[in-house]
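This document starts with one chain, in the form predicted on its own, laid out as structure tokens.
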Amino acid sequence: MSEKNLYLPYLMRIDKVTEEAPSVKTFRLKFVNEEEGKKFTFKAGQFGEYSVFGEGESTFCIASSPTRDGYIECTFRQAGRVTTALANLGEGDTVGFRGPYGNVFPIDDWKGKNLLFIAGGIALPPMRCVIWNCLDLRENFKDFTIVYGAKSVNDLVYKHELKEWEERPDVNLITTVDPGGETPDWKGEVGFVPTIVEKTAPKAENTIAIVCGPPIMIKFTFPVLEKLGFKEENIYTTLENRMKCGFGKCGRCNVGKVFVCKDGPVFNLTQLKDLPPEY
């Protein structure tokens, strides 16, 4: 990125599409720029603008892994204007990437630790980063749960992620969808997401809790987890919402004393309840 120009972004071309649910894509991009590529370095958590030239830019979490070199990957819904011109394009296409930004999960403060991944919706991408990290350190950590649901059955992303993780014999996957969205095959839970964490009851003791979702979710999680011991220091959550410019200029991610573009989006639930309560 220039050092003189904070606005902006490399070029990125799309290497690979991959359709996730209705409206939900999976872009992996790389460098045009091969050198650039070389030096680019981010850590689980960070963020970034991507943008459609002539239609502006959004922003998404980076949804693949720092272990994982020679290109990232955002995942995203067709909801508006910016992610409409990017669902319109295809493999070959270019895109502009600014970033990293933000803070990160602090992955080597969990050595040793049990980790409890908690994800709604389309609130997994943000996660993935993190699980895929952890996953490629796994002798680092103990016990390894996902706990992940969507509306429906078809709602569900990273289908064939979360088969993989089903097979994994140090994972366990817990996956959900609302009432009335299973299939006659389907064989996960049934039922909203907090409602499914305190019926498996995950213990607390020396585990890391990491939540994202939608904030109704979210919400009803964080008590549910109180209850089962976790203290407020262990449980994490990264907040996209509201974030625009990414550095801090533009003041849309304003809560109280911090910027969530530059204060966070990570931030754990003893940080949270610091803030006011609209964030």
Ligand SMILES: Cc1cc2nc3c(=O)[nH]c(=O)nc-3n(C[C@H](O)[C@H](O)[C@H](O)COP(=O)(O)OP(=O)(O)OC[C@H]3O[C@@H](n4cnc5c(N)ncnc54)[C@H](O)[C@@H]3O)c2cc1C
Contents of the next structure:
Amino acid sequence: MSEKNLYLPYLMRIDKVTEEAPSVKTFRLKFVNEEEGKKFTFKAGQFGEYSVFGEGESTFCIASSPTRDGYIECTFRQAGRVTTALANLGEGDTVGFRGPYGNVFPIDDWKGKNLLFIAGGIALPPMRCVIWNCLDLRENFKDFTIVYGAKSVNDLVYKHELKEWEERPDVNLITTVDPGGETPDWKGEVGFVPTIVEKTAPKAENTIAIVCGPPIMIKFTFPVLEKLGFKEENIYTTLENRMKCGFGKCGRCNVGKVFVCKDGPVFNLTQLKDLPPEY
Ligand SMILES: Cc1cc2nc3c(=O)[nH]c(=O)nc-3n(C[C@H](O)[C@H](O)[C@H](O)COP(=O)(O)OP(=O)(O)OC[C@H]3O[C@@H](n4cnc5c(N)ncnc54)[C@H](O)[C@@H]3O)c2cc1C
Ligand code: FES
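Alternate state requested, the form predicted together with the ligand (shown: the form predicted on its own):
Below is the entire complex, every chain and molecule, led by the chain shown above.
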């Protein structure tokens, strides 16, 4: 980032648009200034502020892996003003990007461990970054399990990548949809994510669990993991408190003394239990 003006965004060209699910799109973004692109680095777990000129900024994680050079990707659901303006853009259009901000998933500390990824709905994007990062370093980890659920088959995002993960012999992918969300040819599970985690009972020993999803899913998944024997410090999530500046200046995102944009958004369960209850 420029040291003169922390709010100055990089200019990014939309290189590719993928329709993932109803109202959910992925943008592949390339730096308009290639030199800036070559210098840019980030780590799994970080986020950015994406802007549509004249409309404002929205906070999204970086959904692509840092192991893939030359572009970044974001996946967003059309929710309000800025995401609607973004959704109306297409390939070749220019957007702004500030970042990367926030802390990171401590992937280096996970070497030699089993990894269990649990995601619900539109919360697969922050997970996708760390999944691909770890898959690109696959030899560093032991068992690799992904549990992913959505309301309905149509709402599953990254369908092409789910197929790829399903076909990999070194990945155990479990997909589920909420009761009533299945189609006649659906071969996955039917049930809410915490129920499916309990049913498939992944082993807790030497395993790191990364959980991203709507608050209700997270609320019911943590106790299941604790019941299965997972240690608090081995359970990670990423928070999505509303943000403005992204780097600890505006006070929009803080919970008690913690700035989610700077001290997070990645927290383990021990750290979360220390936060005031309103997080
Ligand atoms: C660290 C972080 C990472 C995020 N990553 C993603 C991502 O990868 N993909 C994605 O689609 N979204 C993500 N979000 C949420 C995203 O920032 C908001 O949905 C988006 O900014 C809404 O912008 P808008 O201008 O279109 O909506 P607004 O017009 O501002 O709001 C529309 C509706 O969305 C609600 N809303 C806005 N922001 C949030 C929020 N942070 N949490 C819950 N509700 C909100 C508003 O209350 C309102 O009901 C992330 C948020 C954070 C803080
Ligand atoms: S978003 Fe401004 S302080 Fe965190």
